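Listed next as structure tokens is one chain, alone, in the form predicted on its own.
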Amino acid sequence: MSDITLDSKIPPGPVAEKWTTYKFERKLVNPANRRRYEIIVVGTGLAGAAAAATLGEQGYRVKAFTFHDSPRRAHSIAAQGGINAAKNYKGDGDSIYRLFYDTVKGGDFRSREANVYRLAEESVNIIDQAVAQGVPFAREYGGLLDNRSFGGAQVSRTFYARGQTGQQLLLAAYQQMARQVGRGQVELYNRTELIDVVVVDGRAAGIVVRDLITGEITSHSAHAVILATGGYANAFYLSTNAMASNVTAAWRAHRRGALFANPCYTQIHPTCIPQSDDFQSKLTLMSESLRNDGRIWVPQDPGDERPPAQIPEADRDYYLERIYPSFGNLAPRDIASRAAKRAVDSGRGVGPLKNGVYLDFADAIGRLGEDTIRERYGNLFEMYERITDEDPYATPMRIYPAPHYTMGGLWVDYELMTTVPGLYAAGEANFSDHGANRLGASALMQGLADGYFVLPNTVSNYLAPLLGTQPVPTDHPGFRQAEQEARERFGRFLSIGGTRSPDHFHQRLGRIMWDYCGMERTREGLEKALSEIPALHEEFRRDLRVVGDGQRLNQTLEKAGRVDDFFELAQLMCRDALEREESCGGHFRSEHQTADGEAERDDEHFAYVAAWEWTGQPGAAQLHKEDLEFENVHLAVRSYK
């Protein structure tokens, strides 16, 4: 048993004063001394770009790494619907406390109160900063910023830029980072992938990277390392994530001592375009914002194959409006997803494969006019038509749940530091703010809060005592050993000489994960997955085929490393899901549900963060628990009815 202790470093005092107290009492670095520190930021999405830009602006020397050809390719650009903030512009009762409450409740009481309250506090600052940067948020006729509603809230707090909010926010963060690149404060490395984290004397010393064009493996050192590398939903193969999204950075950090928290908490998004065939390699998300005006339904009777326009109201089941009248079509994602699954499993699925439900805008078009709907969602409707060759203005969209966001990630304390001193995790790469289920429009909020406001205030607490020290040189044996291990690992992939591609194994792994660790989990299914995944991983090691060599661009070799890490992560996801004998948020164990099919928590035994320690084998990880305390939002049965 390891002697790791989980110190969350939560400041004392009332929750509304903790962040202010922390910022006053933290150690500071004199502005003139900041140039003496080097910080590595891996990932240039919202969290990474915001952190690199802000730390550069503060005067630190920053190295930023992205495996994309441009930081603007980061997957944050795909976020569509909006970003939450407790501005209360609509005057409908919103507040910092209400956003805090909704987020804790939405996460099914499995998140840390102090972190969530800080997130709600900083949300109002994010909007001001983004507007100052020129983000073209939608505005009302009088010029004020507009808001719309998202799932899990009864107020309008979501700021948006049509259906491309993530793109606009990322471009703003990118231009701020680019400004620091121009000033010489940030050194940018494109097409460079992290392949290991280096720990020397118990502290993060730097990273080992591979140039994706030349194959060259090199090291970079710094006083602190920040991982802002996104989530791991591509463990399911088919997901809404970009196909390059992976878990390698976080997993390599985990293997070097960073605990991985709540890996079984994965979010299934309810509004994805249904899979069309077995050869599909990616799924496409339709923004949750569409649920503001679209109504979700299926035919009342199984086997009703009439075109939707020919099915009268009396023969339709608007099941979310029926089951959850208080929230209707804006029920939280986990609840809406399971309801869609039940509808399809009952034989009432729609579309050629009977694997979808309708998202219908006929009422909204009749009430508001097509021009208004086009103004609100035009680019989303256009995207849907390009993919499906169906006009959503004339016929309902077809949607179905799909793997999307991951609430689990590297365990971090209040400062966003992992269990490896000097190694931080930000945005979706950490576990910190969403508990067992993320409310819509909160991902952009967390990424920017972490990057713009949290890390720039917490990293000095670690750096200040290091004044006068130099980063560990990259010729240190710790770096040399990590480089050699990486070369040997890629060499093994190249030397197997089997018959199957990395994608072949990834697809088979994804099917196991979706069937047994997806929307619904059982002990029997998870145990089956934990027997099948190691066997498939062993087949991967025997029959993998990687063509080419490691001395140039080789995307098959890149994928081999990423899929290898997904195999290990998948075992931990199933192990974590098996250990958690309750249902909460996106983790639904069918053995633990109420009479009407809702999630049944076990607060007495499972009100904790499950933080797993690498012990050398993914199937033998050591569990550590951070008990969760609820002093402000009292534990209650989560209901949206």
Given for the second form:
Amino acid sequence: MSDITLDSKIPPGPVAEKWTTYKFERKLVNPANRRRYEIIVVGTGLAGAAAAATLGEQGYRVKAFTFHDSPRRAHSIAAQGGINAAKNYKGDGDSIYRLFYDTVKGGDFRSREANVYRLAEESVNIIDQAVAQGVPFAREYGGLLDNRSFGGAQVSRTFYARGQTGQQLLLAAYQQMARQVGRGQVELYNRTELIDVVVVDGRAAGIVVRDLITGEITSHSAHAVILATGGYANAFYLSTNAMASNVTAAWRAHRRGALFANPCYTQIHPTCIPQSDDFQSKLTLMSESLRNDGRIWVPQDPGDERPPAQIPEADRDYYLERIYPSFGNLAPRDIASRAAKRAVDSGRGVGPLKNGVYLDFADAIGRLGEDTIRERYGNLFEMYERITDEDPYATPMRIYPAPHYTMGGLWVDYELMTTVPGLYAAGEANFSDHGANRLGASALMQGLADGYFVLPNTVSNYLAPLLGTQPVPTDHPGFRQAEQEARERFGRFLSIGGTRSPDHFHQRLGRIMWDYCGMERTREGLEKALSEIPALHEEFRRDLRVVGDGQRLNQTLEKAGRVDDFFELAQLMCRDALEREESCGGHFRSEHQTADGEAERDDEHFAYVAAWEWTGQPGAAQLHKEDLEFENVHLAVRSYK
Amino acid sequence: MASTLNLTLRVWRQDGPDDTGRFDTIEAPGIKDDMSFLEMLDVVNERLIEAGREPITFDHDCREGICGTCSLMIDGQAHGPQRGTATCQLHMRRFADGQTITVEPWRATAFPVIKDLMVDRSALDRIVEAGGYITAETGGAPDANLIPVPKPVADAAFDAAACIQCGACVAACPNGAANLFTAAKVAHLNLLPQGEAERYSRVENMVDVMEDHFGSCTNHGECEAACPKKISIDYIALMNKDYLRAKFKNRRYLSRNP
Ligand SMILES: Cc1cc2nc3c(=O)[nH]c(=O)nc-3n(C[C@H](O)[C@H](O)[C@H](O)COP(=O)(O)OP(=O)(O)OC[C@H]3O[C@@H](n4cnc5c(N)ncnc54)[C@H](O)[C@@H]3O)c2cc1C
Ligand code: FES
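Now that we've seen the form predicted on its own, could you pull up the form predicted in complex with the partner chain?
Let us now look at the entire complex, which starts with that chain.
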């Protein structure tokens, strides 16, 4: 345990001027000197690719790492619905201030105002940048950019590229990075996984990686290290994340001294295809944009077994429209998810397992025609049909909430630096901008803001005084020891010789997390989880079976390392959820709700960021608090009624 | 209602790039028909691990048909029997009880096998690095609505940009050519006004690198049939036209020897 003081380094002055002030006052590195610095970027999703491309362009020598075979495969590729920006192209009253306000409110007043304001400011530059790079955003017939609405907003500010916005934004960032690879400014290490972070003399010195093809464990050092390694929703096993998404990079950094913030803030997305069976390997998201035109309902009567088309209007409960008339089907995610859970828990779920609610396009098809709906959501409808064998043009979709996104992550200051000097975290891997709930279409915005616009400005402030120094050599004992520990750790997985695969344990861990640390949490449930998880982890250590060896590609071995880290993270998520005796955003404690079942925040005691310090044991993390101050947005009950 | 299939898999097993490889026959009883193809392989792998045997290595990630990681040759067809569908989106209801299914990796000179069903497709990244971008350094972009792009143009660019870089086109091509991939990449950028300035240098650089790694196109059209995103072979014609013009303009020569 140490006496860390969390300095968020928020610049002084009015919120609208902080970023300009910062950019002027930060230290610069002269263009001719930039090639004397090396920067490691781990992760090539939106945040990592954007950072690597921009830093490479600026003249720094960048090494980029990804466990994927190509940078373009990062999980960002799967984002569907869109990206927010305060362009006000629709003239419907949007502004930077409104996007800022909506995001702080949407986050249930648990984010830092200064960060969010900067995000809203940079949002407009992202769209300009993306269009210049060739992102084929949706356009109107006049050739100008089109927008749609997303949950938690009453303006149309979401830019989109059919249902493949993440794909197109990632391709653009990847192409910008590829250009730097071609120019020799960025050196790319694919199929290479970070397995440890090395800190020497209190600063980030580099990373230890495993070559996934040869199994070889080596080190890389640099003046600064950026982690842009995505979120940890796969702690729940079943989630909308890609199969390989994992927490290892952030967790290893945490174990080396980086504080982990708000781990319990997880987002359960309201519109996913319900689980169909035990073999299921992941859950598929149906973009929130569908709620622009789809209406959500369940039968009034739990016993109603009629096919949806035969249930007359009077026997349907459009519960979001009923409870939240002003936002209706576009209520924010946390609220829409809990409402769906309640509908299903009340016995009114639909589908063979009665585990879903309807998302119905009949009205929209009647009003706009099937072609318009096809144009807007064709690929999503197709995806739905492939999976369920049902045609959503003819019968309503069935949807249910699923783990999707994690607002928590490595604690970072205004410069996106973790509590380890020289170690940065960007994109979903940090905790920075979304508070306790993220609004739709704002993760892409944040990842790109971090990568293109924030880090390239803040990193120089750290690097400038290091001019003339060399990175710590990789034969330094700090690296040697970390490599040795990693070899021993992977060797252990191989030598246990138990009976069960890493997936088997992951699935069981996910079950515990979903039951006790999912959409609704209670003290009792969390305590139960905190006793079951270490026991299961123990069983994992005793009974794991990894077939094959460590000198060749071994997917089971890769998975073992990732699951091992999820076990430790899961305990921290539960600890954090237990400690936070209030309900806010995605964190709903049943003990803390209003008479009509809405989340009840406790600003007096919990308006802080919970930043946890590793002390050597997963269950024994030490809590540090960063108090949140609201100078612009007044703390209010978050109402969407 | 879901029914259950008993299947036999003939799976390609190869220990590493230097191993010659062989088919392994694995029984796969009790497969539910609402599983995806990859979930079926997950089940088979769990059983292999339980039996102490090495699971089958295969590439996959998003399982939503968007990341382009999955890459299986199923009964001789890239991504299997369903048109416009990546392996991860293929469901077992497409197969019959008692069927024997042959599963192989992508086969192409430019895609060496890493292990079992996993291949190295990084040659595709090399093509992109050669010119598959618009030079637009961060910070200098004009307002996004400054240049209107007619909707049909934006749509055509998008149809090309939908490529997921899975390499099915290469695997399906008898010559192992990457023309459909390269053409899609070229067309996405060359169709847009933002991509105009580098139009000819782009196509020339990309095609040259493509030819270093991949076979030549002799218009078989297998690529289009195999593409999970149904990308049209017409883009190849567009690429060839731009390439010819680029050669004609000989821009590179002119710019190097002013
Ligand atoms: C189905 C789906 C739809 C979504 N739709 C939207 C949307 O419409 N709008 C929106 O704003 N957001 C959306 N999101 C959220 C958004 O896509 C993500 O939050 C965002 O893309 C994360 O980007 P990132 O760059 O932080 O990380 P990622 O894209 O997850 O990239 C992580 C990178 O890190 C690498 N990596 C991780 N660990 C290691 C390691 N140990 N060693 C080496 N490399 C490593 C990976 O290889 C990868 O390159 C969606 C998410 C999902 C799941
Ligand atoms: S796994 Fe991503 S496209 Fe198939």
